[in-house]
Amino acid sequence: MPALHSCPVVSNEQVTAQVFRLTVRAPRLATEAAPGQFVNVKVWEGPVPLWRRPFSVYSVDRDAGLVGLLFAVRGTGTRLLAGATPGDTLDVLGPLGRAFAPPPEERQPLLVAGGLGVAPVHFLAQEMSAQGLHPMVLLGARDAAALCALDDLARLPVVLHLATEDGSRGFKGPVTELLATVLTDFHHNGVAVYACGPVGMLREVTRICTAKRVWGQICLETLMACGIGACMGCAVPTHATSAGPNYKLVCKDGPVFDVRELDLER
């Protein structure tokens, strides 16, 4: 059940030129949050910026009551958040949205992340590892300097494969090309794909999963205002039916969707 939380900042570390890893103390949120869900953060006590900012949950430490977020500085709100220091307190609404579903029985979890899409993927890998599953993680970025969360993923019992578009580290090319290559080792009933990243990447993940008849879920990260389905600002099209096109809200119906639900070509 989403609720407002008053969260003391525990740490705020710069992990790349533009990306920060923020940890807050939020015991109830740490207990209730599930991979794929997000929080809406009021980044400043004043009236500007007016709207909260949505962030996928990156990590939880349920015993210590800690919640981690991963974000890039891209505007006024995230610039203010980058300045948060221990001793500050943030107003956080969450957990929000629909979480990833467990993999169908005995299927190999294959987690695909592009750029900051690694945030919910890391949390999912953390939870699956705690449950005794052994996920494979495909992490992609434009170059080696843009790869995030390598240190945290390295602490988990996952099989990690890297892809960079310029070939500066790991597989040379988009992470979706790596996904298509890896999937050749699996029967379509033997794997479950989970993905988060830019829309173009998710469009390609959807195409690959559909063509290979692979079970898959994608997590959309998009601009939104209220985060609870009131403003209707995060509508995305679904496939048309006999009744015509339809739409779903990323904040309320997602952010996690089955690969067959959305029409990302529109």
Partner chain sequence: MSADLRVSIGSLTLNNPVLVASGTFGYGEEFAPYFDLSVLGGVVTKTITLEPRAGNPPPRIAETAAGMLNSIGLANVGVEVFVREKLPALQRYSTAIIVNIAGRSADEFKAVLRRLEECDLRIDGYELNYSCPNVKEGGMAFSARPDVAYEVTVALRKETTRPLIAKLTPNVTRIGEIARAVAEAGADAVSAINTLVGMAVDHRTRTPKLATVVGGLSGPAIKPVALAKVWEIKNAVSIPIIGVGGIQNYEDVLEFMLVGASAVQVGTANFVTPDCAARIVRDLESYCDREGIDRLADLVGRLNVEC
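Next block, the form predicted together with its partner chain, ref. the form predicted on its own:
Excluded here are partners and other molecules; the one chain stands alone.
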């Protein structure tokens, strides 16, 4: 059940020039959250910025009652959040949204992350590893310096492949190209793809999965005012029917969608 949680900040470390790893004490959230779900954080008391800010759950430690977020400083809200220190308490709403589904029929999970899309993918890798599934993780970024969460992923029993657009580390090119290459090793119904990253990347993942008839789920980001399905602001187009355009809500129907559900080409 989603709820409002008052969460003491345990730590807030800077992991790259722009990225922070924030850990809060939130026992109930840690127990209830599933990979792909997100929380909506009130970063400030005042009316500016007005909205909460949504972040994927990056990690949970159920025994210690901790929840981790991984976030990039983009603007006012995340700059304020970067200033959070132990001793502060954050007002956190969650867990929200639909989680990733388990891989059907024992398929090989293939986790694809672009940039900060690694946040839900790391939690998914954590959970799958704990369940004895053996996920393969493809992690992409602009360059080697922008690869986040490498240390945490390296601690998990996953097969990790890296891709950078400038070739400074791992495969040279977008992570979706790496995905297309890796997929040639699998029969289409032997694999389950899970992806999170910028919308351009998810569009490409959708194209690849659809063309190869591969089961896949993508985790999407949009602007959100409420995060709970009340404002209808986070609409994304689905494939149009005879009745005209139709939309799904990222916060309630997603953020995880089946690759066949949305029309990202529009």
